[in-house]
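Encoded as structure tokens, the following chain is the form predicted alone, with no partner shown.
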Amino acid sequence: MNEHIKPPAAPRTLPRESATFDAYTMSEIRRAAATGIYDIRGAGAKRKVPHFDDLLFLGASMSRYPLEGYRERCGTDVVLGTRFAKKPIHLKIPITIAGMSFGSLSGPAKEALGRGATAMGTSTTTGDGGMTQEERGHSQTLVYQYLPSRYGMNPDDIRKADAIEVVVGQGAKPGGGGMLLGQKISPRVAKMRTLPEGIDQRSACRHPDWTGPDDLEIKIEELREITDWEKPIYVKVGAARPYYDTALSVKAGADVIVVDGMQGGTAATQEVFIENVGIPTLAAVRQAVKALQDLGMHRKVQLIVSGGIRNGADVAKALALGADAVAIGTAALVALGDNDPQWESEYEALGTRAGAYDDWHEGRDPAGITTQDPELMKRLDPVRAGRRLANYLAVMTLEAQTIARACGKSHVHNLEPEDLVALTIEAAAMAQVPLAGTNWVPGQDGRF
């Protein structure tokens, strides 16, 4: 009888997805094919690359000695502009507002970024587009982008703000233009760019009066003889040869030097621009404060460093480096209240969903901040975003603070890179700390 019972199957191995060919790099390609487009989007690179949490910091014991917390100060001021500028400007906190566009933002999120950033004792960012009324009228210090579009530029503007800061490049797309979609071309954003309603708009990848450092350091002439020479001039870099463009910036004549890592948000562009072109934030820092070190200048022309900040620790990580001050962008929108699951259905009918970030260029924003929509604007409250922002900026000085006094530092900017390890090779040699447990410094003879 045995003869006739059949043998169990065998199991069934599951099939195996390819690394190279996943899912998404399979809708990626099947979606190019139908439409013959590349991909656009905002945020930043979405694709894992050595970052801060890849850092620790080694807490005060025996060597050093810790502060005590609530007892004993630490300071968290940063002055910025001292080199040239007459006025320099004084921030309370090292985190300041990054350049977003009125345009890409609705006006009621450039107020509450101003009413958030005041509260704060910091600075906010024009970004591409001009100056707003929101923006100046609950802004205490505001910074004004001066980019390659020309969009919104105005002397009397310009005189108005309290910094210039010079856009060379950003760090989700360096070496390329961003991109405005026609849906966010309202009446208003269009008389303040000079351009067509509803129309697909394109921003210019480089300055069209000016192809070097050479002509770079006329430009600042330029807007130093505007501006009577009050104001500090900031130059910023998208991160791809940070110690250059550093040293070429100061060369220039730049008052602060701020340099976007690739993790850095846009409010559109092509998705292979965003993950294949730039470095990473951490990669970037070390190779700032080295250009500054080599030339005499660090601490004397300020260096600011943005890209997916997103908390004290990353803040504080930044200093330790070298940094004088941060600068955040797509965190402050969060705070806002955008990629909120509260509208999560909402965002899958767009056919994204909260936290995705996929949204930003489409103008239809269900949180009403990167939208032109009126009845969308209507959703956010500018004065209960600007709390809910404050808020933010307080908890992320206060986790500075906090680590600061744990490695003995009466200022956050007394923390340096000997408090530091690194968790692995690759972040021990971008950050040029030791591997933690190890006295190892990959590339420690000075080469990057």
Second form
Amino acid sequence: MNEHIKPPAAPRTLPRESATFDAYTMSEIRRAAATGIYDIRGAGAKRKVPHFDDLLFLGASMSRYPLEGYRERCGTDVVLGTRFAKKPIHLKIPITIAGMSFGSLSGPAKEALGRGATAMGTSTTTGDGGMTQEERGHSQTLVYQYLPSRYGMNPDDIRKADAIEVVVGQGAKPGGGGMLLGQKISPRVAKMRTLPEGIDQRSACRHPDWTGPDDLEIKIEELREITDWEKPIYVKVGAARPYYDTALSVKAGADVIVVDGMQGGTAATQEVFIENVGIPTLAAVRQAVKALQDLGMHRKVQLIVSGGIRNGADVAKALALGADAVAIGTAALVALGDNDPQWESEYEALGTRAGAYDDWHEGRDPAGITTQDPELMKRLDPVRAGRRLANYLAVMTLEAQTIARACGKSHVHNLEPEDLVALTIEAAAMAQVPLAGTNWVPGQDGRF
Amino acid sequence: MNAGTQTHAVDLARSSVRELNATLHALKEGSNASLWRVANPGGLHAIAAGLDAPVTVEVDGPVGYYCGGMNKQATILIRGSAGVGVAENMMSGLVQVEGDASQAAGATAHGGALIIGGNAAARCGISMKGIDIVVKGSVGHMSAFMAQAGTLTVFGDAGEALGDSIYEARLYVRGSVTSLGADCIEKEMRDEHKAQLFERFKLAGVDGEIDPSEFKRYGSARQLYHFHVDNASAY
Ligand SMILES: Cc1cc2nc3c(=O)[nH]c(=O)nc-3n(C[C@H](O)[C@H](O)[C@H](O)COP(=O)(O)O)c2cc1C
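Let's compare: the form predicted alone is above, so bring in the form predicted together with the partner chain.
Everything in the complex follows now, all chains and molecules, and the chain you saw is the first one.
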């Protein structure tokens, strides 16, 4: 062998990242090592979970005839609170705006939500931190949340509300309380919450004066007494054990039950909580509906589903599975202008991108929505943003009607599980509809 | 009560809490001062909840949960014991319990005064937001948990974890405290605090009978006001 001739270099494998230790995971390890505190962020679960995308409608065929697209009526209205309330709520569309706290959102954002919802004949919801004039003044129908923290809770606002929502949990964090970091505790927010300005505020995860369904029944009775049995009382739960939570809410006397899946947004929660606690919206709907059916209460106690609702197809699928209405949080914020590419350079300056921005707790939102900074807030024109939300709600409604008509339904509530099939075995099992092209419904023996 | 006071009697053995509350809610501010005597409360819930008028309600016996809940303006005297959450979220007025009170007495209340003649169970004054609570006996564990504003005055002892995660409320305890919760510390009793305490004695009608200097004051160390790695074990 000639010593001067090098052997050919051994072929090398390509650099390979671990599926387990992927780039995001490693960045989180480095972040944790540097700071010693868990990651807090807004928005819902970002991992991929079985969702409404995994369902399809069958549409009409020989044995089912469709309704004429623009000619034949397809109703969208919904009445909430028919069980006990003297004054149930009538909404023109089955899409409501979910509870988002003033504090997490700016005053103009709350006003815009009110304007958009009112234009479309639907409701908005307060949130942790109390009721603002911006929201009450611009919302024809306003649901007042009754949360563990009871920040800003007072009987005058309860009487001004059109319904009361007792919040037991949220899909993003079933079992978790709230947090609002100091940057967002402006003088106004602090005053409404009776807290010192600028502190990192925690809100309790459990109600201070009741625990468990038997107590809740008495609590609901008290709220009804205070409001002279006029207002519908909702109970909101994070999707965890939806069959039992729904049944127990019925027992406790709820008029309406809100079930929020793990994709549901939050203003600020630990990342580990958002991604690892709770179940997907898809997995929760049928269980909740089954509980209502088993109790003979389906359509008597209304069911609102939320967590990752984005378009009219999602609405139609939730309704077909048995919900009476849906609620949207994240999508409504995006409609207002959250994460808009027009602020790309500013998102980059914050170390993120339009579409990925989720540090809503930091209060530096370039779009002026999840902030209490007076300058940033000015960027959101509540009239124009409200208009965008109304447009978006109109599109979702038209989309849901399009699907309902294709399935031959004269009201979106006439959609039913029989109109659906699933693309994956997981979705078929969760939604209890057949895998597409088969008549196989995994686990259809009555057990969950 | 002045000469113009009208007295009404309601017997809860004959009429319902709903009827009682509906009648009381119909009383508007400025309507004549009136005294309502409620007989046979029998531990029923939500008695005199949601009042918003300067009336006096005397309940002759024990009440269930949430008596006087969200009260505004009214004076509610309970000649017996009170169940969970008496005067919860009260805004103003006075609720007085002659006997003992169950858990979460005065929870989240923003204003007014709650005077408890006997003991109060766990979580007395939880998340209180401005109310003045005076307990002539002792209070149970986790009292003044996350207490934000107002005062809790205890003539007897306090149980475990008093004032856990407390914000700006002030706690005055005459007897022993089993343990203090996270971020709650004993603080110096200055003259202003003694004066404040004296005002609470007046509320409870015992001014002159007790010496403020027998009390210790507790409040927030304000160490948990900001998330920080060194506090991780306290979260
Ligand atoms: C910014 C923000 C603030 C929120 N604040 C509250 C709140 O105060 N109370 C509550 O029950 N849920 C709150 N939520 C959750 C919503 O009510 C709702 O459950 C969720 O947003 C629905 O899921 P979606 O965002 O995928 O539509 C909040 C959500 C967001 C995005």
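Think of the rigid core as the biggest set of C-alphas that the two forms share within 1.5 Å after superposition. Residue numbers count along the first chain shown, from 1. Small disclaimer: the values here were computed from a predicted structure and weren't measured.
Visitor: Quick check on residue 9: with the core superposed, does its CA move 2 angstroms or more between the two forms?
Guide: Yes, the C-alpha position differs by at least 2 Å between the two forms.
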